[in-house]
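The form predicted on its own is given below as one chain in C-alpha cells.
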Amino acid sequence: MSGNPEPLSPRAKLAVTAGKAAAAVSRAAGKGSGSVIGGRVALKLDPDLLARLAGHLDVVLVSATNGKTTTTRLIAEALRASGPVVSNALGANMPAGITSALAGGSDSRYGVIEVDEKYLAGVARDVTPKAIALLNLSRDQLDRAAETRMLAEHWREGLSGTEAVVIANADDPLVAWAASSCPTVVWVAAGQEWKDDAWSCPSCGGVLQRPGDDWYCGDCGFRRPPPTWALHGDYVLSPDGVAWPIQLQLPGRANKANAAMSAAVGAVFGVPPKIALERMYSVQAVAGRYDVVTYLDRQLRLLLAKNPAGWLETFSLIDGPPAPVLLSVNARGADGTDTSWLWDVDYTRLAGHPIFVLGDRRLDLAVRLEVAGLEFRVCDDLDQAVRAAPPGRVEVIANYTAFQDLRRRIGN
C-alpha cells in the first residue's frame, strides 16, 4: 500500500549504493544500462531488498509472452495521473532488474512492474501487488521457459490465493485457467490473434471449441469466463457499458487490445477511462520499438518480434509490397538458443517484398524462407542491407538481441 517509505536499513542503503556504484561502471565500460548488474550486486549484499523498495508502493505486475514492455509503458502513463510512477520502463523484467527500478522510486506512489513470465510468481511474492495483470501466453524460448502449459500451471499454483486484482485477457484460455484461482478477477476481451498454442484444454487436455470468438470444452466445460471489459475496433468497452475512443500513436490491432488491458488496470487504482486513454496518445514509441529512423539516407522503422506470435502480429503493421523488408535474427541467451520457432512462423505473408536477411542466425532464417518459397538476399550486416534495399520505408525486423545490436549501431 502507499505511503510514506519507512527509512532503509543500513544494509539495504549500502546494498542500494553498491548496486547503484556497478551500474555506473557497467555504463561506462558501455556495457548497456548496467540495471541487470547493478540489481544482482545489491540483491546479493540484500536478498530482501526488493520487497523493501516496494513496501510503499502500489503496485501493478505486468506479464505476458508478447506486449509486456508496452503495456507496462500505457499503465505508467495512465497511472501517473494520480501520482509519481516508478518502472522499469526499458524492460529488465527479472528480479536483478526490478530491483534497479525500483531503487529510484522513494518518491514515487507507484510502482509498475513488467516482469519476466517465469518470475512472475516469485516477484509477486515479493511486493505484494494490488493488481496483477496477464495478458497472453504463448511459445517463446522453450529451451528456457519451458512449454506454455506449464507456465500456465506455474502462474496457476504461484496465484492461487493472492490478494491482488488479476487483470486477465478472457480470450485466452491458458491466461484464463492460470487466473481462474485468484480470488479477484476483472475479465477482459482483449482478443488473441494466434491460437496454435490454445487448441487443447489446459484444464482437462480435450479439444477446445472455438465458436466465434468464444471458447470452451466439451470434456470437462472449462470455458471462457464473461468479461467486463472488452475491446470492439477502436473502443473499449467499460463495466458500464460506455464506449471509450482507443486513440494511439502506437499501431496495430495489438496496442489497442494493450491499451484495453491498461484501462482495466487503470480502473482499478481509481483512474477513468477517459484519463487513462487519453494519457496512453502520448506514447509514440517503447525502448525503440516503431521509431522511425534515418540511416543512411534512408528511413528505417524498427519492429520487435521474438517469436510466433509477435511476428504474426508485426507482419500485419508493415507496409504493404513492394515495401523492402529487413529480418535480422540471433539467438543468444535473452533470446533463446533454440530458432526452431522460426518454422512456427508464416513467412509466406512476406510475398512480394524485397527482403533481406541477417543477424546470427541468417542462415537459419534463410533456409526457412527458401522452403516458404520467397526470394530474399542474406547480408552480412545493416549497411550492406540498406543500401541494397530499393526505394521506400525500410520495414525492420528484429529478435530481442538482433534489435539491440541494429539500435547500437543506428544511435538510436
Second form
Amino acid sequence: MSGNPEPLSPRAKLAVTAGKAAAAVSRAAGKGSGSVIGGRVALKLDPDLLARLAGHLDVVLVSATNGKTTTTRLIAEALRASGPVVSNALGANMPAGITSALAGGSDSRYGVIEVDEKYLAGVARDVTPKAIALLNLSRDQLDRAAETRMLAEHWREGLSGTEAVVIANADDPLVAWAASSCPTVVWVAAGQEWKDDAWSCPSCGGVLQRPGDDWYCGDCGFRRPPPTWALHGDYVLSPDGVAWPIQLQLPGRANKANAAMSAAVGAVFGVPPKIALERMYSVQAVAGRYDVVTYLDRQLRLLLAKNPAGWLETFSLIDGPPAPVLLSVNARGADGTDTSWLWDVDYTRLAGHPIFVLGDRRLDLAVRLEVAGLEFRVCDDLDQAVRAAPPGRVEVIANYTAFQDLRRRIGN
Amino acid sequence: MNETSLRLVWIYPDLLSTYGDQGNALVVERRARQRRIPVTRIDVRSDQPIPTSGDIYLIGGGEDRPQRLAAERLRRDGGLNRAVANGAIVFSVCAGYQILGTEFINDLGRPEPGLGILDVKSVRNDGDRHVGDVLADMDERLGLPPLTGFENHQGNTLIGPSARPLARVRIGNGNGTGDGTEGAYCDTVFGTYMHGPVMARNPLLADMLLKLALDVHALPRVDEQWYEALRAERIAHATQAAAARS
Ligand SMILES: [Zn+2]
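For comparison with the form predicted on its own, would you give the structure of this protein in the form predicted in complex with its partner chain?
Once more the chain from above appears, this time first in line as the rest of the complex follows.
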C-alpha cells in the first residue's frame, strides 16, 4: 500500500528546514520539545506541507476523547511489524505538531497520527489517510471545547466521503453515529464504561434503550451496528472467530479496548492479530502515563485522567484498598477552567483508600470528597502528600497540567 | 415535607446533567442526611413522567439541543407545572433556568416556549460567550452571603415584573442584560446561571431549600470547613482576576 517517496518541492524543503531550526531554537530556549513551534513555522511557510509530507506514507489517524495517545502508540508498534513508522508519539495532536512529527518521517512507510477531535475532519482532508480509528467521545473541557454531539456531527460530515477504512467503536453511540456515514467501516465492540453522554439518540434525540451491551433508539431505529471484532474480557475476537489473548504491560480495561481497536487497524494493513498483539506488549508507558516511579521511597504509579470518563476507567484499574490514592487537579487553560465536572465523577468508588489531595484546585476536590462522605487529607505539595502515604505503591491520579507538574517534580 | 421522607427530584439526567450540576442534588442530599433528615432522591429520565409529589426539584445545565428536547418533554408532561402549582420548590441552573421561563432561543435559532413558571425570558447574546468566575451579592431578602460560581453560557435573561433578581453581580455577567442582575426567583422557584456547582460553592443555598421544604427557620450546624475554604479561595481568585483586568 506504500507509494514511492515523492521528492519535496524546494519550498517544502525550505519549510521543513525552517521548522527544524525553529524547533531547535525553541528547545534551546527551554520551551519544551519544540515540536509544535517548529510545525507552526513550517506550516506558515508552506500551508500544503502536511499534505506533501504525508504523500508517500500510508497514514492512520487516531481520534477520541480518551486513549488516543496510547492507541496511537499501540498501532505504531503493531505496524512496525511491516515497515518503519513515523508518529506524533508525544501527543502534539494539532496540525502544527503533526506537521512537525511527519517532517521526521521521510524514510517511513507508515504515518500513525493522533489527531485532536476538533481537527480530525480537516487533517483527514489534508493527508488522505488509509485508515481512521475512532475510539470514543465524551464530555471534556466544556468551558471551551465544542459540545460532544456537535463533535460527532462534525466528524460525520467531515468523514462522509472518506476513502479510508474507518475502524470505529460500535459500543459508543456517538462514535457509531459519526462513522455510520462512512463508506467502509470496521465495527469493533470495544466497550464503553461511561454512558452519560449518550442517553439521547444522536440521530433523532429519542431516549436510547440500553439492554445489556446493546443499544438502540426506539423512536427512529438507529442501533448498535453489528461488530466484526470484539473485546471479550482478556481476549479480542477477530472476524474469523478466533480469540486472541491480550497481554499488555499497560493496565486496565480501557487499554484492552485500545489494543482491540489497534489489532483491527493492524489487520487493515495485513498485520496478523497475533503479531500485532505481541508487539503491543512492549509498550510500558506512554508519555509518562502508567509509569511507576520511585520517589521518597514510595512507588508512584502515574495515571492521567482528564474528564469524567477517564476518571471512571482509572478507578477500575487501581489497586484495591488499602492502596493509598493521591489525587491532583488543576484548572489551567489546557485543563478547562471550570471544575464542575468533578461532580460527574463517582468518588465513592474510592471508599476504603487513604486519599491525599493536592493541586491548584484541591479545595474543590476537598468539598467534592466531603460530600461523597470520604475521609481525605489536603496537602500543600507532592512531597508532603507522598510522605503522608504509607510506604509501597501509591496510585497517583491527575488531570492534564497537574500530571505535567507531577512529572516535573519527580524528574520523570 | 411529604410523609416521612423528603423527596428530592433530579430532572432529566439524560439531557440536563452535562455541567456537573448533579452536584447540587448531592449537596442537598448530604446536608439533609447530616441533619438526620431522611431523603429519597428520585432521578427522572426524559421518557418518564415527572412525579408531582416531590418536595424539591433540581434542574441543571445542558447543551443546546438537549435543552430544546427537555423543554418539549417537560411541556408535554406538565408534571413540573402541577408540582409548582402545589407549592413545590424548584432550583434551576443555566439551560434549566431558561426552560423555566416563558421563552428562550433554541438550538435552531428559533424562540422556544418555556414552562412559564418563572417570569423570565431569554435571548441569545450576540457577543462573546459568558465564561468565567462570578461574584455577586445575594438579594437582601434572602439574607445569604455573597454568591460565588462559574458561568458558561450564551444567553441573556430578562426578568419580568413578577420575579426578582437572585443576586447583583460584582464580577462577571450573570443574566448578561447589562443591568447587573444574576438569576431570578419568585416564591419557591429559583434560577441561576451559576455552575461550580452552585450548591458546593454556596451551601447555604442548599440549606435555604431544605428550610423551605421543612418549613423551619433554622437547621442544626454542619461542618463548613471545606466549603468555607473553597468559598474564600474562589472569591479571592475572582477579585484578583477582576483587579488584574481593570
Ligand atoms: Zn433515534
